[in-house]
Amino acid sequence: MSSVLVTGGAGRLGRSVVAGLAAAGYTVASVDRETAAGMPAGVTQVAADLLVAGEARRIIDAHRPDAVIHLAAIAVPFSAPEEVILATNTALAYAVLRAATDAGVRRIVTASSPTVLGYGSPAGWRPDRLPLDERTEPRPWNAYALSKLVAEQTARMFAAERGGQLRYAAFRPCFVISPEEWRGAPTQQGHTVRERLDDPSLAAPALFNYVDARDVAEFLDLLLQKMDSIPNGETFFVGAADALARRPLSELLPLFVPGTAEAAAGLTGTSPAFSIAKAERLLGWVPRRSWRTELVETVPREEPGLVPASPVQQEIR
């Protein structure tokens, strides 16, 4: 049995990651500013501010985990001043990865975001090809997206320094949907899943991407098992195998993202805008959940008029 320390374990994604890893047999410590109710039995919760100098190293030394998964961050773009988001998220990533590296933690993983690619930019954005994948050039246009790209580069920096000893990886989870949100609780943007399906303009700013939080936990379980056998410092997209849309993206994307008709032509049927082929190829991971299997009602409803939407700047993942 391996031990894992998860920062941000009390958050929307963190709770499912902690629960999933605990169910898979890991000994889990969750570190967050506050503890969360309803954690599985046996999970250790630590309330701490990881921005305090030396705190990350103190906690890691106390728990001596085999792996660290870093999720802690300001999780919503524009939810704080841009300089605060950039300073907070980059400082957290450096502090946690530095502490884990110095402590000799064997496997170190940091969360990033698909927003690093720059979709939704007010100046316009047009992809070279679809679906998007890890080869797509990052073009962050806000502090949140930039901070996540810095987190990826921080992992690569330490991989370059300690690559022969320690293993690093980053992952970009799509728009996270937690279990209660399938039952009608609001998603991170305040809409329900059904509302996002019924009104395509709500999911369009995220290019209709999504992922079940439990599938992310299963991805991380596989990643931790296989980090020794894959190239060091890899980054992975982690998303559902379909789009959060009732109609093909070949029809929807050109309505909301000007100039994408040609690139989106191949996104027929249920194809998503983000490829997860790398995670399947290197790790053997495939998501097991879809809105078609998790949402109780999946009968298509009449959609409102499809009026092209302006970019929603507070959309995440």
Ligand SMILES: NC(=O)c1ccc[n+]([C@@H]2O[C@H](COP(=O)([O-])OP(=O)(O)OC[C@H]3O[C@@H](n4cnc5c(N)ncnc54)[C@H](O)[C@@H]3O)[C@@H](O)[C@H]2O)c1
Given for the second form:
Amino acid sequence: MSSVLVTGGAGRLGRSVVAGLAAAGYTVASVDRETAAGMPAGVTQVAADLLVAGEARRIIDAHRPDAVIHLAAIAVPFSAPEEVILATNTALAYAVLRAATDAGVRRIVTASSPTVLGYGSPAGWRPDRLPLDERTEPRPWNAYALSKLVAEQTARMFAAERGGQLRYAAFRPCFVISPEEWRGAPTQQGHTVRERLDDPSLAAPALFNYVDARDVAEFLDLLLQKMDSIPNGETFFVGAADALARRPLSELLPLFVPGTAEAAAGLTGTSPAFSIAKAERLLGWVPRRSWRTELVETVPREEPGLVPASPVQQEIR
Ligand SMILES: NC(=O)c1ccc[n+]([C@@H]2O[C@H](COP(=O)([O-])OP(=O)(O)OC[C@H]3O[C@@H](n4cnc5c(N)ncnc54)[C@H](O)[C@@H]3O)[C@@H](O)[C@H]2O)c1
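Same protein, different condition: the form predicted alone was shown, now please give the form predicted together with the ligand.
Let's see the whole complex now, leading with the same chain.
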């Protein structure tokens, strides 16, 4: 049986990743400053601060996992001073990936974010083309997005340093929705999924992206299985197959992101702004869940009036 150590395993995404990998048959250890209630039987929880020098290596040596998935971070832009977010997230990524590398862990994965692309920039942001994909140039405009780009580059750096048998990857999960959030618990931004759907100005800053946390767990399972046979140091978008919107993005995006009408013209029907074709091509991963199935909403709702907003700069994901 394969073993995996998940940092940040007590978090919003981490809990579903831990549960999903445990259900898939992995032996899972979660390392987090917090411990989470309701973890599946057999999951080991280690309470530790991974910023303390030597902790990551000590814990990895104690567990000797086949894989490390690094999720621990300050996960919300502007939730701490910019220099704290940058220092914390880059130091965590370096410490965990360095320790896993030095311990000879064969598969090492780090969480990034779609925000690396830079949408919502106060200076203006306009995509060259839509949907966005892994070839879209990252242009981070805040410390959180920059820290995630550094995390991706940290994985690439270690792939370049070690390469060979040690395999690295980064992934950019879209706005994560955990199982309880489909049932009305507040999302990371404080509002509910239903409110986010009913008021497009809430999802617009993230370009209407989202992903079910359990689909991320399934992505990670496939990634761990296939890392030996794909190029080293790859980055993947991990999102739902549709947009978190009741109207086509060809209509919505130009209202909220000025200058996108032409690029968004092809985003008809339920098409999302982020392509997940690379994950399907290289890993065979497709998300199984959509707000249309998970929100259990069968009665068509009346559309609220659409009020174009100025480009929103704070809530981005
Ligand atoms: N939630 C999203 O929508 C989303 C989207 C894109 C990327 N991400 C990324 O995914 C990862 C997980 O996000 P999340 O939403 O679950 O965040 P979260 O805040 O719910 O969980 C992060 C966890 O990391 C732990 N942690 C932070 N600093 C630590 C330290 N020094 N030592 C040990 N543990 C520490 C926290 O205790 C927390 O449980 C993050 O890297 C985040 O940037 C999340």
